[in-house]
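Just one chain is shown here, as structure tokens, and it is the form predicted alone.
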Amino acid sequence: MLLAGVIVAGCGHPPPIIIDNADSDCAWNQGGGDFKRASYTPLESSDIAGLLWTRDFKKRLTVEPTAAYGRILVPTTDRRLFVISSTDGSRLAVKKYKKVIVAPAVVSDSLAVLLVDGEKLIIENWISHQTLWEADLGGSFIEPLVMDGKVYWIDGKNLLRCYRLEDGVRIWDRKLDNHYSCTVTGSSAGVFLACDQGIIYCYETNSGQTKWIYDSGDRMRNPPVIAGDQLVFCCTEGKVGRLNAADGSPVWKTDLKSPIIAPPASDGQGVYLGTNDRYIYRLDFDSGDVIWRRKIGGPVKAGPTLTENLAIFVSIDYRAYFVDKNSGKILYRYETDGMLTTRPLVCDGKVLIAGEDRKLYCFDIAGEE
């Protein structure tokens, strides 16, 4: 059945399951541009107990895993999506696709949004593996956003599309004027897009109408990061800035004069980021001033992940760095057997890091109660 340009898999598919998340603190940590993606998760302790377990895969892990309700969804380069336990890494399920999943899975309860080789956007029940609906992407590799029962994505025709997640009913489309390669992000203030030329757009979530436009004056390759009612952005040439999400008005801009490939992260007190010339930073959230700077062993290609006391960075020097957020001191480092190019994630008191050495690493940082 064809519905508003979307293929619906058929009648009688099971409805989404609303999952009770009371015993898991990882549901917020979605890939695919979820509005809480680059925030932080409070933990009872940030004591580092070291490596807890590893899980070996047959192929490299180049796409960020997704933590959801005590489960980890891991796309691999051999066209598979593994569902594993966050407790011990044991395999719970696996599904093979016709082509490679090229972006992190986006999860909302039992529904997952998958980007398959830039050709298909597939919405399926990740528990039963039944497809609910799918849409043609036309050559787009930009990660979608799921928010408030809607899914937003950019297709190959440069359309920003908003559909109802549950059944694929079209809500609105918006023709875009510029070229985009950044993840779609959003909050109650709007849907945010950053184009390659460095312009940030905010659109109304329900209509797609433009709310405001901000021109940074520099090129961008990462979306703005949402921290409460504020946005933090970074430009490839080294500028980092903060805006009011409601109207796009600038608060500050700092020039680090270091090339930035990876997105920043913020907990509302600091802005944390790594650069291509092997430095990691904390900036003051209120002023943009540099609080600390540390040199590490290699360039940073993935954004950091934050806990209550830690900023966790990965680098292409094969190492993960667990850094004290206040002092910038490296408390613990772990060397793997391959480059680390995907953002760490936190689930149930554990930090999980995917490596290009075909391994998923799990570190225990919650400590003993």
Contents of the next structure:
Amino acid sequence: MLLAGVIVAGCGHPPPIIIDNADSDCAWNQGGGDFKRASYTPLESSDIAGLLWTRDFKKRLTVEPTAAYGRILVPTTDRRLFVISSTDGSRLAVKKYKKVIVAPAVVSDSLAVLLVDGEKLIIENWISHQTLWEADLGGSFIEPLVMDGKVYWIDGKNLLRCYRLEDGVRIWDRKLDNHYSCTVTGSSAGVFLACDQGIIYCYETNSGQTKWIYDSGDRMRNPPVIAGDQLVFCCTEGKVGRLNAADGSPVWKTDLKSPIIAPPASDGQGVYLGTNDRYIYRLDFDSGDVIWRRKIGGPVKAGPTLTENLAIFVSIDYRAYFVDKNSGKILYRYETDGMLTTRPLVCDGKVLIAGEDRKLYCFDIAGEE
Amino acid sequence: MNSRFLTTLVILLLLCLVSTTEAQYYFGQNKIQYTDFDWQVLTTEHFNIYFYPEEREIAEAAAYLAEESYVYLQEKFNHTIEDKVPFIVYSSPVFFEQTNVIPGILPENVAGFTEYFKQRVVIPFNGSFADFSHVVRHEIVHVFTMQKLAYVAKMHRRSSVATPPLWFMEGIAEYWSIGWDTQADMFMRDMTMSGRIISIKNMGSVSGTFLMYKIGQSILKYMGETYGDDKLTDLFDGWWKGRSFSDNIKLTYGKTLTEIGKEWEYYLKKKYYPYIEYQELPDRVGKKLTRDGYNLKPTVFLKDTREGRKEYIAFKTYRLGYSMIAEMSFDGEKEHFSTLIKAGRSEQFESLHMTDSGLDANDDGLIAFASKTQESDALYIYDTKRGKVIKKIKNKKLISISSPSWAPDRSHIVFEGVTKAGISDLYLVDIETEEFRQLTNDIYLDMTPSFSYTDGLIAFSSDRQAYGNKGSRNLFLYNLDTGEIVKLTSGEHIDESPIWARTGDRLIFASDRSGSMNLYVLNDVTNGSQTVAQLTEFVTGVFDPVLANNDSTIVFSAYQNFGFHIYYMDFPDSAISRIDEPEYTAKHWHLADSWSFPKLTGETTKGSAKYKTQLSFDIAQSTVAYDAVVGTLGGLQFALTDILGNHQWYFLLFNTANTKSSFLKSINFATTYLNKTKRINYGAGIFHFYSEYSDDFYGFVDERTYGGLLAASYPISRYRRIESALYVRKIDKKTTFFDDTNATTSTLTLSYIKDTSIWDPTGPIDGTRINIGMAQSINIKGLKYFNSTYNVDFRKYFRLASASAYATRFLYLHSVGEDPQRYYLGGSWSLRGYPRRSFYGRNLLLVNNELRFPLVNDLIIGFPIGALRFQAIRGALFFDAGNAWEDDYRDLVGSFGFGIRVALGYVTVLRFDFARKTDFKNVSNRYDFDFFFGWNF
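Complement to the form predicted alone: the form predicted together with the partner chain:
Let's see the whole complex now, leading with the same chain.
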């Protein structure tokens, strides 16, 4: 639901945000469906006008910013959550928490799901900053999934939990057998989990019943990425594969023989990923063949973000690389003052990159200066 | 008058001047800067490489290896280092030992280190490019580890994060530098076969040892292979999450450290137990001759005995903290053991290079060996008949000499020599004329040469094959007449320590080509169709073969049950396996066949420049101290040093005010500059001290002293030095019971110090310590005599067993003149059984006698919240006598009793004393208890 001009007076809450850009094209809605994870935004232009603005947060930015309705949510390591404007980076609101937010703020309409220092999962209205409900995490640092009005997470007791987003009513939970280091992902086909041993589980969203299991045969540290009705996964030793999300049947598997730390991204035409030995790739979505491969300056620790024509990679060599998806040519490269370890965010024709040099960088890719 | 503060300051400054570690007492051994280095800096993308011109090639190789390691480790740690890392390279361990980057003597087996405050990496080149490559990466892993953890803590606003245990730090440094190696495999095989696998929770028992490095490496290898190296990356990335190392393991792996430890132990058993089916242990095949210590490098010689000429074994052994050359018969050391050379106690034999250099004996019973003597190595010849060293040979150009081998003419010796450039080559010396001839002349490591009995051929081990830069070494033959080098063996493994048989054209050598170090024979060495046969199949490792009994017996050292011992066995009638491979046919070796030192090119290298001294913070800390007389002191001390540690500035600032009104006048400071660039270390400083305190002798004291000083220390050798200081100060002292002192004095001090002590966790246990000194003061006004002080402090430690000793101390202090110094006696550090400061005067005499013995070696007390570990609990029985007096001598008083000492790591020792007093006529009827802390005298 879009809110316009809502003002909420609260006790001690920071001033509310006025939503006046309901048409804002920011993709951070994990509700089920196609391409809804922020790795892909259908933005036409490939003209890169360059750096628009930077904002210094005084603290290192280690968590991916997320976006909603023209606002960017930026957690910082001093326990704050900033809400800033995507237009000029101006601060709109800030809230301080008892502990550090350690995962991206997962936004669904007016609600944000915050993972706080392995202790609490907080669901709050990110506009009014009113907390709706909380859950104990028991020492888990795994990012939750929000989809179709539900929130899914793994807690410190190795339970996969499904609760109703708006009021915290428990829907189901189930005990997991293996050790998990990566987030939960989901689509209409189900909720997907990849364990460290490289087994992908698919659970029914309504009941948590196991739908199918796929053993990749190699270790994994990233969740499978949803591309329509397909899943793309990658293994730490270099294997990349595609599965049918409905039944887990494999479509193809390619071995890049490169260590892969960061998750891939897919737009249904290609699979894009960066490796730890400094390469970026595009694989063909249908066959898994390598279309292009480029060497960059450093290991890739965060997944790429895609627009219609661009694949944007970041590296711990302090640089962001704007790459033509089709040719693999590096169209633009920008060097920051710190390691780049979080995925870029695309919002309103801009690319936002959070750096460990404490700055948020905003690049114009819509062809406007 | 010498104020207490001033005396303390001088002592502290002199202690800083001399690089020592024993801060409680004014002794210590000396780190000598023998060599003048013309330092340069080579700048690369991520490093500043500090080197001197003679080792330019090595420095450029270091730059290449460092940048290569950076790329590799940036990926492993997911971390980029922001500032350039200082990287100091020495061309030889002999020079490395002179470094001022850290204070204190470096043990000989330290292959490199990373200093914590400025994260300076300091590494020597030991002749082997592969070893150098390994150590470069090992140390850069430490840099990444420290920086990553600090970064993660800072990023997540943690004031501190869990400290990783030492085994993990060294284990990951080994694992991510060398992966796995034969030596690590040997240690793990032995540990598993012995049935005494050291579990993770008991790693403290081997803390700091080489075994700990290898166990850590094995654990990390297991974790990396089982769970993935990326999980180790995750562990570092998530280090901020847990409160302890165990927490972080659990969070990352989903298993406890204990669970992973048990998995690892099971993995070792599964891997190594099957070996015993077809491999042997050394003591099952050979006869073990030694029983104590670490024993290596045997050689056989003929000795005249009552039963006629018999073969004896000379070998290197490390026992009770000292390295030695010893001899024993073939019946073993329990029948006959005699020490020929003792090292570590005198300038002549500072170090015998236990593991790096062998011995060789000729048919005349002359044993050739190398030892560090002052600034470089010397070649020595020991005559077993006369029982003494008969020759010492040095070469100014060679800083290191090792593994001598006699020529059959007994007038020449071939050995491995290293120049200031760090390059290892073979040299031949005529022992009569002392003329040297360089045989090889290239960058390759040439070691363990062995002269043939005929033909003027020298077999040696070298890394000059194409893959030698990866750590492989093979056997080669050098023709003394033609200078030709011929390949004898090939393969990516280690072949070393060749020894010629007297009978037949063959060489015995050690090799790890089968996976563990075993003995092999190379037949038909000179006829062009060599074949190799395996002689032993040991599950652990065997080294340093030598033949005896007309080649029918092999003597060797082997590793088993956590130790190296000497064994012998009959020469096998048949070989275990035989290799007739064309590749072993000898071929002429050509330089073009081999590798060269890598060099950085392009953008990664930024050029070199002369080194300029730039100071930066070294230590900065606040200090709180309590003195029974003065009271509580709070202050600040910090140091500024340059990268090489040659220039040091110390600043001390504290306040002794007891009231607000006296705050300003009670500001105390001292500033000192120390220069340690050359052999004579010198310093200069200024100071101001003020304090008000009560003293037993003076009453209430109001004392101000300020002035300046110059100090110098000249080390005669590692064990002896002369120190001197000149200070000029203004004294303003008011006391209750004596006249005020208001004088400007100049004092000259001179001391002679000798220290050959070695320590156990509670204090010295062997050797000698001497400090003899005097100080003369004049009143500058009128140049009149002011006062004098004299001190004699003599301590001797008679070793009784590995952890037992009888220690004795004689101390005499005397001060005379105007306002002489007063000395205090009493307490756990001096006259036990009497409270501190029971006796005082300007004369002091003290004699201590103490029997030190072990009680408990390792005590762990478990609590619900963790465990407390005490590594050494020692006992003491003592008898003390002494007194202090002014003008008239006072009869001595004494005490006797027992004490317990509990070592708290290497920080301090808790002291519990129970003593009864005596005036030598009567004895008190009860024990007085005293608790204090501090090292044994």
